[in-house]
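Shown here is one chain on its own, the form predicted alone, set out as structure tokens.
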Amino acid sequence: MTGRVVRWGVVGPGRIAENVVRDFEFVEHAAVTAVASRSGARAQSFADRHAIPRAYGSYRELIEADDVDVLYIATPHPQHHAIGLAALQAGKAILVEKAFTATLAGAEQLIAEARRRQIFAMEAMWTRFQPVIAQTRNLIAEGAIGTVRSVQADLGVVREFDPSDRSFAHELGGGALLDLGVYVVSFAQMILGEPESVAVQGSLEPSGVDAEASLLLGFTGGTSATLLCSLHSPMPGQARIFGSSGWIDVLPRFHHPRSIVLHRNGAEPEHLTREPTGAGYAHELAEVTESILDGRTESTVMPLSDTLTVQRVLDQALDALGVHFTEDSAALEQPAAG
């Protein structure tokens, strides 16, 4: 590893970015040098809290800055496409919060641009980088539970409907699937690959976004995944991977777990714990930083092909429920809300 420092810019200083930026202290060869919001005051406040040198009152200013190598994009889902595209066109690498985009077409275009320009791009699916998830994947590869036959996962919260809340706003890509369903679908895809069929049952909010969804994914050879997500049910947030000779419980909450329980057929359960570094975001930040320093354009842990598969499943499920989003093509030009 060289002595070079990868310079990061934060686009969208919201709740998630607040948590993510704190983990940079655990990442070598990385520094947050700038932050941008459509509100200059909000950007400056974020910069002051986290000792970030520069704050910009527009996304475009940050995208055009000469002293930033990679952008962490944490705006609402429909804004990811336009911001990410502009960043790639400016030669900047991108780490994009999940869901990667609001539409499958948007994801396809963004990924095509990254590949055409040979610039690093990755979806910020931190689950895949948790140490105990890496251990889980190794156990499966070693045959600890035999041949995987099915996956179960659930993720639910309880929120009162509020049309002004981003979680329920159609124009901001609200709803259960893009916020919570992306985790359960990505988990199943990580284990089983690309599904051949997607069946869904769910309900809608008064604003037209999905309130909850139950998915049944079918895979080659008869394997399956049963997945639940909801904005109105306090689900445990657990996942299970069933094999021909055992199963693995990924203990709550599975999208950033610390412990798993390995059940080998006929043996006592094995409790395995691996603590994450910091709050758990440091691992994906390190992946991006090291990839850029090494000249890689994709992550092998969270490849763009996996992101496309997950986005395709979400798109099919949303379409079946009658929910259709559009990308926010004016995301770079809009004034701050409120």
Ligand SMILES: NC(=O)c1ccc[n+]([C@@H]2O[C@H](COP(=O)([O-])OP(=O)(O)OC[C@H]3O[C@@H](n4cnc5c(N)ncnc54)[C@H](OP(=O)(O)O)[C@@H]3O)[C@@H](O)[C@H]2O)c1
Given for the second form:
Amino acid sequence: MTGRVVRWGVVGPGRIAENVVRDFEFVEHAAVTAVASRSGARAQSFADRHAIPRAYGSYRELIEADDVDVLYIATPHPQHHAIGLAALQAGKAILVEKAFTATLAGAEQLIAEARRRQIFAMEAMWTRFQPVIAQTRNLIAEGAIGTVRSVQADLGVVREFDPSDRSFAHELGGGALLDLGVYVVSFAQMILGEPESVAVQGSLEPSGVDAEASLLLGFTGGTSATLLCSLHSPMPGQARIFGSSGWIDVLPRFHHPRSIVLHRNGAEPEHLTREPTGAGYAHELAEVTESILDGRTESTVMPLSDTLTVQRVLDQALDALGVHFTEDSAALEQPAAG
Ligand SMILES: NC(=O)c1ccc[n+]([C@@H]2O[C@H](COP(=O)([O-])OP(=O)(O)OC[C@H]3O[C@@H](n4cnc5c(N)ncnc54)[C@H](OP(=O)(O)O)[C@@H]3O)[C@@H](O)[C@H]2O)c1
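Which structure goes with the form predicted together with the named molecule, now that we have seen the form predicted alone?
Next comes the full complex, this chain leading.
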């Protein structure tokens, strides 16, 4: 760290990294100093587009660089584990895209390593950092809808099956649950905590990954969450939180919302809007930057124990559907030329 600036490195300059990196202009005390791709040309072109000083043609070079404090890992899910582990072992903090890992065991190992080394690690679950979600949590804590009894959430898209695409390829951790289900499960976990039971219904793609899933999560005292995710259904992306004296609609898309509607029983609905900064990624980037500057090793907004609970639910649901992933232990190796 130089002075009060946290130096960031980007790993995997794909679709999401392209968007996230633009939000750094809204983050104080943070600078993107390097990017790494498995291809030197891709790294250089990303660096040129975003005025990033250094470009590396391998992930390992960035992990070993001594002028980077934290890595933003934006590869497909099964590549998060090996890259994250190597980064922690090199003393670097990590912000890991959702889903945190492809397997529960991978998440457990990564989290244990971060805790053992006392190095900051966080899942990039940007939903939790949206201003209107923070407001929603405050309203619930103040009792605006009484005692929470149930959560509903859906997230569906229509994508054409392509076995080589990250969304469908088994070796890239494809399927609805890890890509979209992680949002609905994380939302329910944020409100209701750790479920006691997980029931699932779903279908599979020709590649063997899950195409869609409906989940019923059961919590202590009979509270519940009903959740949907799909790669083949255009769902609104709406969430609802039901309490004993009202409910809150989190308007689409709930995973990066601007507005909620608070329904207090018997009263007129209250529409509340809070705009995110930038494209909405700036908040999580600020959380990581500030946490590192303050010497914290975990976020209180997106703690590692919550990530672990979410991964446990996803793991149970995938297992019930007969989908089993492995972490890519060769994620740091260079792909064969051509
Ligand atoms: N927070 C959000 O809003 C959001 C949105 C979309 C995706 N995501 C998450 O971000 C991650 C990446 O998603 P994406 O849509 O950006 O994927 P993507 O466009 O396919 O990009 C992923 C990048 O990872 C690198 N990579 C490393 N190993 C790879 C492998 N074996 N196969 C393919 N690519 C590999 C590639 O870069 P190089 O080869 O150049 O190194 C590639 O450009 C996923 O975990 C996803 O869930 C988050």
